[in-house]
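Here you get one chain, nothing else, as structure tokens; it is the form predicted on its own.
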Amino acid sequence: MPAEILDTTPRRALVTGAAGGLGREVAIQLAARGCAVAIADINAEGAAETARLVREKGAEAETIVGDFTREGAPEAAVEKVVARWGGIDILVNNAGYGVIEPFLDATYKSWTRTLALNVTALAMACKAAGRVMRDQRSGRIINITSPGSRMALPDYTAYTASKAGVDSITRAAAVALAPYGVLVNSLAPGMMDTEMQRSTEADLARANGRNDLQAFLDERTRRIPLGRRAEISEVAEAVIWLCLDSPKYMTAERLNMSGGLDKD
């Protein structure tokens, strides 16, 4: 018999949300596994960062410095990964945005802001990728949601109710590119020790009148059925997993990675 052949091509990857965090961890782990990879991110000096860190790898970096919540950005970002390498086999939408606001006070600028860039730009970007990965018949999107979109959160809502948008994208566009051999995928991740995780923290207990920062963060992380926040890497990891190693009959799910804090 022949010697199989190996596709050596390298996978083309795009992280949202990708100077810091979880996004700059996913980008490296993607690196580390020879995928070329493209950071999104508003944040110009971190994306830069993100890049450096990656070609680090040995692997090829493009940075896309941008708002995605102007019209045509998610797609042109798109464009430029597949100017840059011919194509895009991997989608990671985490770009996020979240503001502690209590129900009764909400404001349209809050509700608007988080919508258009967890939802709008999200569901852009897969359509975008989408197109391009149906011409290739291949290709995987990961959306990072949350545990939030199943819960009842009066002081995070317009956040849980962007991540309960997220869920019924991934779910949408799944069975919309299922003909075509496209996998799209969700991942819940639960506490970590993120930027966004620590201000969003700290504004939640001031929402709610604590005083001490680090009691009110023990008694959130003793909800958690593992007793543990998650490490970033670990996250980063399960990610990766679905971009890369995940059956290719696994369509249309949602991962937790909440340490058993989201159940279902």
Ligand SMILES: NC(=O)c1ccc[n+]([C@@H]2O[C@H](COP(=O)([O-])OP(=O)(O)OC[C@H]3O[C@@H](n4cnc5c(N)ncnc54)[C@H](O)[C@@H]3O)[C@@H](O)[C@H]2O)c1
The other form holds:
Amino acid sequence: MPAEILDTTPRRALVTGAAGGLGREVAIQLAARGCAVAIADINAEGAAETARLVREKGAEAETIVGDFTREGAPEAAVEKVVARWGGIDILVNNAGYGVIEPFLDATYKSWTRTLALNVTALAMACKAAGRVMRDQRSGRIINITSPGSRMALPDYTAYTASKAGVDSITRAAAVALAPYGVLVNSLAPGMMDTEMQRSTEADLARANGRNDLQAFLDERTRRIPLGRRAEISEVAEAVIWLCLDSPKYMTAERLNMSGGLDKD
Ligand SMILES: NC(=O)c1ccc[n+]([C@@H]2O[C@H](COP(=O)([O-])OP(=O)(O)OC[C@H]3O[C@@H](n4cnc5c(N)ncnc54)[C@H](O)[C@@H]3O)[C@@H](O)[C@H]2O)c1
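Form predicted in complex with this ligand structure, per the form predicted on its own context:
Whole complex next, starting from this chain.
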């Protein structure tokens, strides 16, 4: 009998940044696989819509609206999940922020905002969920990183540095939680056509003095070895695999879903 028919464990998930883009798709796909999903985002309207789509799949949904960079917000989100469902089995740290800013024009504000969400809040969420998962002796954490974490991108350095931070936290959290059977992995999506990606590339084109946006985008797409941008749904499928299906011996891994852009 297939394992999934025998396995009736309820799965309680928290997805950050799930008001749209990749996070929303991950929430919907988790719901379709029978998970209860908490949606944490600063965007109340988007979070409510994701909750509606999760319930449409027959799953329970909880929305947690607020700025995840506030001190205590990641811990409070985990507490809310535990209060509602009695534990947490899956954390997807997906919320992300980035701003195009030439390296020599770097501002304290941009760096602080980027690192506060992509690094500090993510680390606090890993800690808070990790403590619950340690006591449960089970759980999976997936951190969304970026191919950029290993690239030299002088117009996007706060973001790439923050994602290098995500890789570092993933490795440390994986080792800290390994004795308890808790798995921590990361996934690096390729270019997906989300709101964040659209505005970032428009800003990047402007910063490079390009006013032929479509030609600029096409050039960038041609650099992807598979020759096309990623569908949000196919990247989400890989996240779901890490959440529910990847082997229990796999931890501290970084999974590339970038069509060959990232190569190890
Ligand atoms: N789109 C891409 O091509 C691409 C490529 C590589 C990595 N990524 C990563 O994938 C993840 C999802 O990005 P996306 O493209 O779906 O972008 P998106 O902008 O659609 O999603 C990001 C979400 O984070 C939320 N958010 C932002 N600041 C927040 C805060 N302070 N508190 C709470 N929520 C906040 C936003 O409201 C939004 O819903 C990010 O971590 C991003 O860095 C995206």
